[in-house]
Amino acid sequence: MTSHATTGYEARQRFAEDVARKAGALALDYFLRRETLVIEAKKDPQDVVSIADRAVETLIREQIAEAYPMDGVLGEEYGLIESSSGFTWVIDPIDGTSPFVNGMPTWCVSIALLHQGEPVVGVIAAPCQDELYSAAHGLGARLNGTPLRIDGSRTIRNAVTGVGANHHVPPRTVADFVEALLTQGGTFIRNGSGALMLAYVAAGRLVGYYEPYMHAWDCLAGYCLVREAGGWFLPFPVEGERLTKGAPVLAAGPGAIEDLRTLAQL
């Protein structure tokens, strides 16, 4: 990587931070005053919207066109605007929707910027916690602040893994996942929010990540932040329209990669 390049990503990171701060005090204010909030259903009665998601989302489209105007951007709630220069922002407003509005403090701000195909930006916001997630592409991964690196001694056996499910798949391929880790002697959590649970992989509170179909604006921020801490992750499809559908996604450190592969048969 150039130089040149390297100060590109370092720009954008301390730019994403800035955002995701002020995304995350606005979603915060929203989730504190939430019982005013007028909450839709999408295609699924679990995959809820409200106002907050969408305020959320048009703050951080309107920052990144005044400070990078020919840079892409896919968000959750308003779809895809081409890049001209390269560079495509990928955010989820509050990826945890459903914590969120049930009252549950996992949920976050997830802003990632892709980069000939590569996630080298990942900022993470989780603001009932206080903590910021930011890693770029050659300058690690860092929690509000202190550098993250993840611990190759901690397996399936002996940590815990992260588990997502939603109803874009049957439920039997969770089961059958989570059958397969308890039998191997592990245990798991599901917290709402896969973009947090990654962020979790990268701080070694959890050994690894798998959900079976989950979308770029759930991951991508994630996944930049595991693979500067030192980890490593299943690659997502982002050639043309594969960046807007949803693919497979798998998180894990050092000593856990090759058991949750087979686990989750990829």
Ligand code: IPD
Second form
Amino acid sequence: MTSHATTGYEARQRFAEDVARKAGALALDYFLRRETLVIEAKKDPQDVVSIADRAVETLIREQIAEAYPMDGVLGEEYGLIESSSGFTWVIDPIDGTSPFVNGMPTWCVSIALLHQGEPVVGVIAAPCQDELYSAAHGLGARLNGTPLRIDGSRTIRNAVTGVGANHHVPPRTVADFVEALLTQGGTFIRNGSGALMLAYVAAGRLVGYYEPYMHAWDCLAGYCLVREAGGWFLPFPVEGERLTKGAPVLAAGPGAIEDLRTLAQL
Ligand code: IPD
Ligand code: CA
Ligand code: CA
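Shown: the form predicted on its own; wanted: the form predicted in complex with the ligand:
Starting with the chain above, the whole complex follows.
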């Protein structure tokens, strides 16, 4: 990969931070009047969406089209626009729509930038906590401006692992992982936002995150944050058609990589 100085990661990172703040403010406005939203089911009754998701994605797309018209965009609600610059933005306007519509604060706006197959910028805004997580390739990860560095002494046994689940995979897959984690002396949490839990891995709040099947828009910003904070992630397939399909998601701090790979069989 060429150096970030020549590829403009820093400028795009500043841009992504600005867009995530605006998108977060719009999402928060909807969240505070969520009783007025019409909730629609997508794949199943637990997979929900509202006008808030669509309006926030539209805002992000408009900003990208204005600032970087040659860049590609993949968003959860409106699909893929191919890139002619080599850069592709991968966005989830609201990750954690279930907590969002049910009145819980654990949701976020997730914006990643892909370049040469790697997530080179990752920005996650969590408006209810007034938190902005931001990372760029070679430039480290920060939470509200404070650098993040994962503590390598934390393991599955002395820290908490995030786990996610949806109805794309058999319940047994998640149940087996949770059973194995508990058997090994670990424990888990699920807050309804995979992207936010990945940001928590970068921030050292969780020692790892596992979900058997998520999409690129759920994990790429979090992956960039984890890598830049000194952690590891399972590469997500982003070539061609694969970018729009789901895959297993696993990220960990240095002290938990081996254990979590064994438990998840990845
Ligand atoms: C979901 C959340 C959830 C995860 C699901 C995702 P959404 O995204 O990240 O935590 O378990 O797999 O689909 O629907 O809230 O954007
Ligand atoms: Ca999502
Ligand atoms: Ca979403």
